[in-house]
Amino acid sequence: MNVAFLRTDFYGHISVGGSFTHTRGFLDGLEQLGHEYLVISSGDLPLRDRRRLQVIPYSTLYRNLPEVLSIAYNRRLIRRALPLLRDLKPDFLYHRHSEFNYASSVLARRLDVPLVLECNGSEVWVKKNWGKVYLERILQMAEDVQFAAADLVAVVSDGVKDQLVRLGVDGNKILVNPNGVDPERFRPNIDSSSVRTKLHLDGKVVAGFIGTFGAWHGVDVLARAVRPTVDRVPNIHFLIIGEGTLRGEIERIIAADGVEAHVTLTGSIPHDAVPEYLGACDLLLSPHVQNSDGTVFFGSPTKLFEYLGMGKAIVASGVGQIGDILHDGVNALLMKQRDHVDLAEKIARLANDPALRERLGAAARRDAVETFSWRMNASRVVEAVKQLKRT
């Protein structure tokens, strides 16, 4: 099949994070069984064949009013996207969806071809709990026109589906469709020695996190929990990967709690680089929180399949998905959400019995093996796009 994926939120500069590995890792993929794909996309991405990459860029005018440069782009892009979609003549169009975009249901009318719409979560709702929303009527107008135009949606999690549900999407052509791992590269044994003498990690039983302290990563609840597993266990070290708005509040509970010496903080780092800093931790931390307006977390969060695939022992909340996947004393210990304390106890039970840690991390290998795979994940939507054309 011939793919045109469009990525058509207004990122700017950004090139690291969850959203950036999913698009990576479903065009991944996509090639290893066979496809063909153009990636169609508003800034830059970090993928392997830079040559299957065409940029249509925001416009520079009015860069401090987002929403209007939301909404003016729908018509750069089907100018500019439609000949290049007309050469291609693709067997459907995969567009993540974003904020104030419907251009690719005009896309899909005039090319005549199925539209996948991979939603991560009602833009609506993220915008209203999670930031600022100024023409909050025109961006609910797009949502509503993607929705209906879509003929497939891929969702990330049962939590999404229930919520498209809810706002009247029809459940039938929902697709779950969970995050997913190159277990190629995240694998166990890689060699992280050097990673481990320039963090000056030798002799420290590691505890790793990674992510993009948003609200929902539950990074305070982590920061937390640096000081009562110290005094559990002196020689433990918190290395914590990433970058994001909560990153002054993590760094002030640190320091209020006087375990700075305990804790590194990387910032963010090329996701190239993420397998051998994972690899330098002995266990692995997903302390996720339910999400502010008390609905179920509904994301499928990349670093857990990356954590899967390490083969490392994983401490986790079980809000949403995550409780699906991971198994308390099976594949992962789970943590009551919220609680910096059990995380604390949990993380020492790891930190003092490597047998455990090896118990876990080995399950843990064998699903992201068997069970969680990018390839995986691209096929799941290719078949489901074989049967739209059948029916």
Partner chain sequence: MTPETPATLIVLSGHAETLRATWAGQLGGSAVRIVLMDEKAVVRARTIIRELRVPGQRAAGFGCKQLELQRYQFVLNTYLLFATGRRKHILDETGSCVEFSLLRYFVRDFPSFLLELAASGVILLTAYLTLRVRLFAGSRPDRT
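Switch over from the form predicted on its own to the form predicted in complex with the partner chain, please.
Below you will find a single chain and nothing else.
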């Protein structure tokens, strides 16, 4: 099949974080299955084959009023992408849903091809709960147009499906397609000695976390867990990889608790270096929290699948899809969400029990290889589109 992949958010070049991992993983999965694709993107993406990328950037005119730039991007994208897509003759459009963007519904109609909308959550919900909503009426209308026009809506979890069904989207056209991992890149026994040496981790038990420090990642819970963990395991060290808006808060908590010597904040690292950094850890952490409005966490954390692939012991909260994938005492230890003392106790238990770490890690790796891979993720979408074309 020939696939046109549209990325339309206003973030410029991305090379880290869950959204990038998801995009690259899906495209790699398509490639492994022998499909062709062209990415039309609002910003640069570090794809291996640059010929498969066409960048159509946002206009520089609309930069001083909130949200107008995203609305204006629709016309620009339609005008510039249409000739490219007419040449490409894709079998379907795959659009990563983004705020105020309705261009893919116009393009799909003009090209008369199916539209697959990858939706990782209602943008109206995201703006209301994690940001600030301006021009809500237009935001909602754009989302409604997209949901109505999409032939298939691919979501990462049952939580997102439930959210969209509540918003009126036909549940029959929603495909629940969890994120995945490249089990060849994220694997056990990666030589991480240089990372351990560089970061002075030798002789320590290292508990790792990677993420963009979003509100849902529970990084504040993680920061609060450092002190009680150090009290239980004096040679513990936390390797916190990533960058984000909550970094200042994390630094403040760590300093207030006087545990700076037990924490390394690496900042962002290149995605290609992630396996080596995760390999330097003895156990991995995913203390996600439920949504702030009381609804169930609806994400499908890419880090979780990468942790599984690494074959390391995991401590995670069982919120949302995480609870479907991880089973306490089988392939992870589950903690009570938002409970930093419980997190500390679980970390201490693993730190003091290498045999348990090994057993949980082996089970995690098995799940990654047998059940979750980007190839399977892409395959589920392609099969669903084939089904659409048959009906």
